[in-house]
Structure formats: C-alpha cells, structure tokens
Amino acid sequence: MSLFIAGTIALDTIETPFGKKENILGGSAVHAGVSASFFTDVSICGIIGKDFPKEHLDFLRSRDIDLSGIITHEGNTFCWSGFYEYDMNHAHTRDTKLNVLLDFDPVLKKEHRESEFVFLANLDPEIQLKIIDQLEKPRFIAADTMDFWINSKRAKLHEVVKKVDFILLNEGEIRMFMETPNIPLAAGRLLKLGAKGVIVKKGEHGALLFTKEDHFSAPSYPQEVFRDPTGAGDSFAGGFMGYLAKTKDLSFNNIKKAVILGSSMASFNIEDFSLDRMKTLSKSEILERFNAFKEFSEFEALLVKEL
C-alpha cells in the first residue's frame, strides 16, 4: 500500500456567496484521498453510518481508493454544517453532529500496518496514537489538527507531534499551539519538540516549509474561480502526502515539489463545492498549473553592480 489515510468521512452542509449546498461528500480522510490518488495508490481508514450515499463510494472506488478500512456502523454519519462569508479563509460552524464518529476505534489491517507512507488527517490525537502504534515500519508520518483538539487535547498533541515526521497546520492553529504570534518561533517550538519538519497552511497567502536546516515558501495561486474553500487544506496534504509516496524521495528539493503539487490541489478543490472539481481534474492540469506556480514565482538574482 503506497498511502494509508486516517481522517473523517463526512456528509456536510456549506453555503457560501456562491450558493449553498446540502449532504455533499466532505471529510478530512475524503479530501485528502482524492486529491493523493492523483498520484499514487491510497487506502483510507474512516467511520461512516447505514445512511451514507453509496453514490459517494462509488466515486471513491472510480477513483481507485481502497475503503477496505472503512467501517460501517449502525446510526449516522459525521456531519458538518457550515458558512463561509466573503473572507473565506475562515468558516462558521452552524452545526455539528459527532453521530458514529464517537464510536471510531480503529484496527488497522495488516497491509495498513505496514504502510510506509501515513497521512493522519484531522482527527483526535488519541486516535491517531492508536493508529500510529499499530504501525509496523512507517517511512513517514504526517499529521494534520485543529483548533479544537488543541484546546481539549493539548497534551495528546504533543505525543503526536513527537511520532511524526511532518505535522500540518493552518497559521492560526500553530499561533495558537505554540502559544506565539510568530510563525517562525512557533514552528522553531514544533521542531525542538521532535518534528522533522512542520508546514504552515496560509490560505490564499500560501504555504510556509520548515525545516531544522531549511525553510521555504511558497506562493499561493491567483485564484480566479473561487466557491467553496471546505477541504482546501486537506487536499493539499493530499497532494503533499500522494507525490511524496509517489516518488518515495524525501530529499528537501522533492519535499519542495510536493509542497508546490499540494497548493496546486488546494487551488484546484476550492473552485467548486465538495469534491466536484475533481471529478472533472485532469493531471494535464495540474502540470500547467504547477509550471505556472513556477513561472510566476521565479526571479533572477540580483547583481551588486545592479544595487
């Protein structure tokens, strides 16, 4: 198995200025699934209720996802209900109902235990301790949070970000983790605590790498076609996570492509609501559009003459 996800497999509610929608395909694990299977093979492990669409796993299945590690379970699945306003880089939650996902307790399958590449989407941090300890020989770990485990679960977190190689967050989130307004400080923090690398989700302002030894930053896209920013940030670990297990090669030049390739499937998610774009993606596309990240981020060095 190239990628193994653990996260939320939810049926949500969004309205935006560009409309609303009800009961669409979301969750962390989903976002992340489809965007990664673009570039390699994935299993996602996640809970889900009698009351699920099959209509959604078929296209988890046209898309050559294994749900192998997706339990079914009596009562309802997990969902979200949610608005954005014109600043959407930030959501309002009108509802929440936990349903079977307070019943998820994992036991992962043999060919998931020895997965070498792991995304463990949103999700709380015990559960992603429980996944991480069934876990034979990991290459990498990445893992991704919220504002709310980092409320409720602080100390949790903590061991999650010490069996991790990578840990994912948006600039709120690791301002508030770390307890600084600065984001190098704070990400200075994840990695004294036993990160190897920490990435900083910006939104529309881009992404932030770090390093021990380096950093790195990358532009955001011109959105143009802009309707629903839900799974933005979880497409782009898709993306992140799928290309490196991919090419299998961690080298800080290739974690740079991949991160490149992750804004690429974020820019690409938020032009329509739920999984709808990527239906219609097409990997020409992302080429284009990785070779104009490329393009419009270059710049030739500066002589001293030239000062």
The other form holds:
Amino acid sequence: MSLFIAGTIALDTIETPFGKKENILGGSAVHAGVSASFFTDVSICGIIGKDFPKEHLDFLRSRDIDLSGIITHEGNTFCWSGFYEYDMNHAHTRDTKLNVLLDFDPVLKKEHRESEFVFLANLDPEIQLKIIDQLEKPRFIAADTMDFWINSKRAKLHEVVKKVDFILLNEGEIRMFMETPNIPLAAGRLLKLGAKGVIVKKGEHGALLFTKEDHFSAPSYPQEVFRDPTGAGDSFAGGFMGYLAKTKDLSFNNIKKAVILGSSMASFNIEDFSLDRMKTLSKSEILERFNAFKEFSEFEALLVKEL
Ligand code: AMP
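Compare with the form predicted on its own: the form predicted in complex with adenosine monophosphate:
Starting with the chain above, the whole complex follows.
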C-alpha cells in the first residue's frame, strides 16, 4: 500500500448551471482516492451509513482501492448539498449533514499506521489530528480543509498545520484562514506556523506552490468542458499525492510535476458530475493533458538586446 487517504465519503446534492443531481457519490476521500488510484495503490479511511449504495463501493473496488479502513455505522452517510453560480469558481454550501461523521473515531489497523504517504482530505480537524497521532513512520503528510472547519475549529486547524508537511487550500480558504487578502503573505504565515509547503488552488486559474526557499506557479488549462467543479480540489490532491507516493521523490522539481499532475486530474474531474469522468479516463489522456500544461507555460528568456 502506498497512499493512505482519510476524509469524507459522501452523498452530494449539487446544482450547477448545467443541471442538478441528488445523492450522487462524492466526499473528499472518494474524489482524492479515485484520482490517486491512477498512479499508485490507495487505501481509503472514512465512515458511511447503512444507506450508502453498494454500487459506489463496487466502483471504488473496481479502481483497486483498499476499503478496509471504511467503517459502516448505523445511521445516514455524510451529506453535502451545494450550488455554483455562473462562474463556478466558488462552492456555496446549502446544507451539511454530518450524520455518521459525528461518530467517526478512526482506529487505524497496523498496515495503515505504517503508511509513509498520507493525505488528510477535508475532514474534521480533530479527526485529522487523531489520525496523525496514530501514524508510526510518516514520510510526507499533506492536509486539506475548507471554510466549514476554518469557521468552526480554527485552533485545531492550527495544530494540524504544525504537524503536516504540506497544506492545500483554495484561494478563498487561505485568505479566510490567515486573515489577509494577500496570498503570498498568507502562505508565508502558514510556513511560519510550521508547514513545509503550501499549495493554493485557484480553480480554473491554476495553482501556486510555496516553500520557504522556492515558489512555483502552475498554469491554468483552457477548459472548455466544465459541468461540475465539485471534487476538483480533492482530485488535484489525489493526483499530487498519488504521484509523490509512486515516485517517492520529494525534490522540488518532482513536487512541481506533482502539482501539474494534480492540475491535470482536477481539469478532468470538472468535465462531468460526481466521479463520472473518472470512470472513462485513461492514462494516455492524462499524459496528453500533462504535456499540454507544459506547452502552455513554456516561454523563452528575454535577451537584453530585445529590449
Ligand atoms: P472539493 O474538492 O473542495 O470540491 O470538495 C468536494 C467534496 O467535499 C464534496 O464531494 C463534499 O462531499 C465534500 N465536503 C463538503 N463539505 C465538507 C466538509 N465540511 N467536510 C468534509 N468534506 C466536505
């Protein structure tokens, strides 16, 4: 097993300018896990209710994802309901029903405790901390969060930042969390708090990577098919972490490649609702898109005589 992912497993109700879908497969661990499964072996840890459809578990198994860390509990599965306006850059939450998530108290089995690459997808930061405490030899931990937890559990999130290597946030979340509109300043604050790296996802406008020594700006992809942004952030994280877990190379150059793979996976995920695009995605399409990202961002140096 190479990548351990903990997060939500959800039934989402989503409305975008392209339609409304009720009770579809979603959740941060699901979007991240499926995306990562294109690159490495994945284990998912989460909780579902008795109402969770078997066909969704079958789909995750069809991606060779280890589901032994999923607990089934009496009650209903976590539900998120949200909508996107015309520009689709910001998710608006209509309702969050935590349901069985309120009873989620993960006790990791030995194989999962020994994971080296770990992604703590968007989840209650108290649970993220409980998972970190059980890890025996982590080499690289990344964590994600969202406004819901920044508003309700800010202090716990500070603790998470201190204990992980990388933190991934979207631009609205980092501004809210670090209380400044300036993204480089906000990233600097997170690095000061203890994170070794910060990734800021800017939706269709690309992503930024900050470490203490370096900075990288990933380009945006001119996406023409764009139906549902839900799960873009988690698909990004899945591609990013899946590639790092596969290569086990934490050099800055390799991390930059992982960011572009993350961006590629996010760009596919938004092409359709739920995990539908992931069901038909092939490795050759991923390769082609990665190379397109490279082409869009290459340019020549400016010579003095040209000025
Ligand atoms: P994103 O990649 O940020 O678009 O994440 C989308 C997924 O996050 C959806 O499939 C939701 O089920 C899940 N989600 C929504 N709210 C929360 C929350 N408060 N905690 C954890 N996961 C959530």
